[in-house]
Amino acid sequence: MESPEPSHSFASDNNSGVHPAVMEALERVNEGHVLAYGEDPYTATAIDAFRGLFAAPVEVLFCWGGTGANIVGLHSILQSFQAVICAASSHINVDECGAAEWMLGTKLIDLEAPHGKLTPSQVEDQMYVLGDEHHVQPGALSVTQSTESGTLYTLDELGELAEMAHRFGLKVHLDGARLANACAAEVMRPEDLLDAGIDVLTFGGTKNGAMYGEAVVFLDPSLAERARFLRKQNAQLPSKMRYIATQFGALFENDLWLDNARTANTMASRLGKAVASLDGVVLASPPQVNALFARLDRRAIDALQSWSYFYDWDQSRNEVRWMCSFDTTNQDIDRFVAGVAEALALAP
């Protein structure tokens, strides 16, 4: 490979760095001593603005991590006996080690979603077994937007799978670790969320500028009650919150964090037509958030990873994922296009 590489990777939006101004804000609180464990202003601050985000009373933990995030938000709706419904492609079924299994003893089902997307009548073909001792009982259904094959529900559809879901007694829980993308691509607001009916919320910052940590948000803070209890006891309660929580505070301030997002969208929007006109590479569909799913050769996918490495997908279908983030630039489209003709030319 000739081309000159991206200065920034098309592997994942969790490869980037921290956004300047959130570096900024975590330079301005190293300072001092305040209380531990929350009980400082930055993070009564960041939950304020929360509050504000979701025009509502929200309650919010902060934690370590996503998984960890998904972890808590589950077990604080959950009974030892019941199960999570979900997509078999979902985050927490695919890319969490099982940490539901193991750290909540919770059975997943989960079901085939074509483009990661749950429907109701999936739902409702899982309560045959309620009240049947014998069976795990489902107990919360899981979605996520945006999902991991980069679809977006509408707000309608959230809004019909939430009813569905709250008919049979389930509570809902949405992955939100791009959270951000879905609402810079104007398919909803946060407050919106309330009224389409979700319990329970991860809200992601990782991916879109932050250094680390995101957000439990119970959009239903009566599940809050025993969430606190259940963050310590998973090991996901930060000592010093105030690094956490003051990067949603920096994120939130003059909505960077919709700015960052729209950013990665508009770039992997930008490849998806560039690298749609090469002959040789199948878009699976234009990109609708910072996720594009691409089909091509297998040898000019093993000189492009070598060249700036990005992951496969599918690779029973030569599918690869290539992803953009707040500070994906013109030029590194620029370059992976040019890149992507070269190995196409160099394949025989």
Given for the second form:
There are 4 protein chains.
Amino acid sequence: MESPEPSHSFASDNNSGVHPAVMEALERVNEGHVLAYGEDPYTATAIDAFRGLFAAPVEVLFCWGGTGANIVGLHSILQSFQAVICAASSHINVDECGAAEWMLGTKLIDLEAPHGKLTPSQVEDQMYVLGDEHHVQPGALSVTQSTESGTLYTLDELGELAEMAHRFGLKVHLDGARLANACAAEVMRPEDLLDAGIDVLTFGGTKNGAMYGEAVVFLDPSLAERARFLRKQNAQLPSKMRYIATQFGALFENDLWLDNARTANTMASRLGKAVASLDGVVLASPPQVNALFARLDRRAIDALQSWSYFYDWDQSRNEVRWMCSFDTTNQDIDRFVAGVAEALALAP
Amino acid sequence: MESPEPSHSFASDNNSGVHPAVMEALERVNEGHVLAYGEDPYTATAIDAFRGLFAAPVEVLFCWGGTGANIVGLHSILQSFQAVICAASSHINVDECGAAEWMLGTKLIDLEAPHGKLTPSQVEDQMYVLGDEHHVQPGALSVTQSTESGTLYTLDELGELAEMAHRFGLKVHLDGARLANACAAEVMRPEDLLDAGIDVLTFGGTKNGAMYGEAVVFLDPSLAERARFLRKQNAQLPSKMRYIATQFGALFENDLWLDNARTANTMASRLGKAVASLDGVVLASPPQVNALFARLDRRAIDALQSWSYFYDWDQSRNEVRWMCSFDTTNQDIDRFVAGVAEALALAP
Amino acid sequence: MESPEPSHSFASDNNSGVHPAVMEALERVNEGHVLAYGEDPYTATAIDAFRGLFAAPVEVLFCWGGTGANIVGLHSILQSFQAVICAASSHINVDECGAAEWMLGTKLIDLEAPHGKLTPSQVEDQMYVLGDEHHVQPGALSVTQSTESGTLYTLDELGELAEMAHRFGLKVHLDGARLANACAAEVMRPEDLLDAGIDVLTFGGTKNGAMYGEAVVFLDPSLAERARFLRKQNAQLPSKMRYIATQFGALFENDLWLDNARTANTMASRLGKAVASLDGVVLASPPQVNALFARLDRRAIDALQSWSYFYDWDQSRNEVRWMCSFDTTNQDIDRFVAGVAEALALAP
Amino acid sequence: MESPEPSHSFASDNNSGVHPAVMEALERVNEGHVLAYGEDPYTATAIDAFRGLFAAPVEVLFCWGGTGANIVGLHSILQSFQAVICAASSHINVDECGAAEWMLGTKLIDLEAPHGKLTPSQVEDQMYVLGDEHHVQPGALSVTQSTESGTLYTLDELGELAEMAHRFGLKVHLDGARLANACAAEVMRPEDLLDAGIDVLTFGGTKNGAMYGEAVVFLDPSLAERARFLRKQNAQLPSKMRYIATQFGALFENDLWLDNARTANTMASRLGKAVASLDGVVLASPPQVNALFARLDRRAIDALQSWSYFYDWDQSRNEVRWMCSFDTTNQDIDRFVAGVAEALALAP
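One more: the block was the form predicted on its own; return the form predicted in complex with a further copy of the same chain.
Up next: the whole complex, starting with the chain shown before.
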């Protein structure tokens, strides 16, 4: 491969750095002593910002990372004998080393979901076991927005899923590690999730320009009191909390969180258009947010991967994932497209 | 209270900010993309620095915080039916909301330990249950250095405890959230812990000038391979790992970690001397590291606490904890001592 | 040792066999098919018998054994971040291999309790942590009646403990593996436990003439619906339930359960009087139910133990436990007392 | 429905009673005191009988019931971050209220398995995650023999599955709640399971004429020492163990266990032949052991079920399960077949 490498790879939005405005915010609060564990004024301010964003008196518990935030959110809505209905491709099912089963003792009822999206009838089909003590009892539905497959639920779809879940007494959890990308795609605003019936969600910061820190947002604020203890008990309570709070503050200032996500989405869209025009690349679907799933020749994949790393999403189908980030540039796209073209030429 | 408040309170070393050199290091690595989850060069460099510090091929897994790091360390040495012998005053027993019991399902056999220090005979006294399936089986000993009571084990004491534990097949865990303060007090160097027989330890950064991040250091490196999975499963695997790695790098540069801890220790020593000379203050013991435990009149405690917050350690004995930090200044000491004198005068 | 061994040892009421009336009941229901898992008429009848005994609409879930029944009862009243206050000498703390910690993830706050009995002020002393997320939250009080030390709570004592627990929002669990012995000692009737404020209890059968089977009795019947699932989830749901139900039916017929316990109590009282008159035997306390704790010379203990087995309760104090059972006879007592006398003579 | 009901329903082999020889054995050991928890001579004798049956020095731990025995067996071969590969239709996945997830914290990787049987390639397909800390690690394969679908693995099939599992470091668990029916069907003998590579199994008694009690048989005896503690910790250690041991003794005497299972199998075969000849009944497959799965008109199902209860196995397909037992008689078959004919006539 002779093409110059992109400066920012397409491996993961976790591989990106920290947005300069977030870094500045970290420096700004680095002054004197404040109470730890969230009893500081920066945390109070950040929680207020969330209330503004959701236009509701939501409760917020900051956590370290995404796996832990999902654990705290799910724990807050589950009894021990209850199971979580989720997509087979969901992060909680595939990418958390069994954390939900180990830390919560819960069963994940993972259902095959094309493009990462569940349907109300899939949920309904699981309900026949309710009341039968031999079967673990569905107690929560977990959906991801935007999904792990780079797709989006419409607001109506989310609302219909939540309605079905609530009809049978289940609570609804939303893994929003990439919620910003969904909002930037203009299919929804945060406040719409209240109407849609979401009970608790993970609001991601890390993949969108933060250094670390995710927020568990309780749209049903009554869940938060118990969750305070669950957060600590599950080892998810940060001590020097001001440094997480201020990152969210920076992201919300002038809608930086939306700008960051919009950039990532736009870059994926550009990348999609460019590679779709190459012979030998088939897109799994047009990108809706910041991830692109494409199929190409195995030899081209191997050549590209050793040149600029990305994930071999589904080896059986020669499908790869190319992920854009808030700091992906036009130059990165141009270089990567050139690289793809070169790799395809090498593998006729 | 008319005395001017100290700029840095004596509440907790978690209330302090981030050392400027650490903040600079965070900015320095904020450049481009690197692989997430510890596959980056900064992490490799930081692990090498640990190997230098311990003068041995230790393995290191970075975690978010202290509770999580203790969980990963303990999990790596326990079978499910095994219990942990620890001091009743230990952080894992008192301050982690039952995380060890919940996340690991283990029993903590918590023993009354004057000044936070266990003795070999206390360990031996628990061994009569070994082999009896009705009793949970002691499988690990956990000690804290420096202790939650602001005291220190000598190296000989640690060695004798570990020898007793090993004699009965137990592994030894050390909670080193404030290990730096023990090293700065010159009772030991990191490498001495290998000779002493410690198997795994938490090496704290947060209380010593870092923003977040603790290291689980496996003196027995064979424990680390399994622990990789336990870290993820217990939701303790940071994604943008470079930002933790570089903080340890900064702390190790020119022995900043020791300087920070030495400052905190020295300030506690100064504070101890100053308040010991006041009528109405009795020190629980001369401070060995950065914490001072003192008894004084309840009304004086109340007046002081609402003036500049600290922890009411043991209300039944009117004993308070005053904790110094890397950023505590001579002015803070002077102001606080003046405040104590004023409060005592108010409460004759 | 030349004395003839007793036919029934004084090792444990678990070493005894099955009362003939219970065995006959097992045969009586061994006829044809009935629904499994408690949907059979025998189970319904036995539950009605419990309602008669407690003179209240209690709910009853039969379980396999004592450890499991305690797990189901405790699980039904705990949230995951809540701890159980109990005596250090309680069965759940000492003799269940950490089942409560492992199966429920709960912490046992085990308090030193002379003669196995907790006091209200001990409970109150633990309450200062309520509301503090760093501390595991006391959520249940567990008491044992009759205690593992062979003592009894008076009804007033139980009532005061439960009142203290309820004042702080804790639920009250009673381990009644030997509740029959307490009732036979006439300090209380089952129905008194409702007034005393017990929420859920284990009602033991096995140590009182049954083959297997313990009942979890929910004095607060609203707890039982959730507990149905917890029983199955904790692997405590017997399939051929009729065989447990009929054993309780047999025990309740003509108050056999009280007669059995009264025999065991009476035998312990006789044994106590007889050995107390021997030089070299000191009773820990006069027996209140069916267990006798005595101190004697180590050599006498060893000689006796290899002649007719019993438990060396506290080796550090040369204290042994001699346990009577529903099938202990006067001849057993006479032989054992002769053996004790012989052993003491051998060890001058 | 005017047909006379069968004396023994076709609902479940758990609805049957206790074989008279087993009941006699219970009475026979009901004599005097013996040590509890398996330290008695009856237990030793029964374990010897298992060693004879398997022609190997297997270790045996008796447990209360099937769910608990599966828990103990699986726990003995799993580390906390390991998952269990099993059929979606397996009892551990469907019928144990999430016990494996709750009690062990493990994930069940449940795979669609036609007729309840997994294939080696299905196991191999899951292996790509090995070594990746983001994914829960497959650590055990669990198969059921005879399966929950009334089918049988051949010995070769079991051997190939175990070989595949072992190739990747997984251990193999066999749920043998109905192992007797497989042995009676002459596809295998117990000792063949050693050659096939099974590491640990549940050997069922309850569904084959026992009152209660299942055995965990460690073909790899080194697993048993650790499992002793796991049994107690998971609340599966029976106290008056002789009463379980003697039931297995009775079942092994003169191969009663095989005779019982053979009767159940034969009855299912007879029933299958008889109903297959009726218009309106379609067998899912010819019965291989004691369960028959049949499809018939919904109205016929409803009429039959309210006449003599059985399980509506798959309502979406109008498929029912008719289960024979050791005590099913020719008269039961004749009556039931007449009932089916009557019900079908009612629902033309």
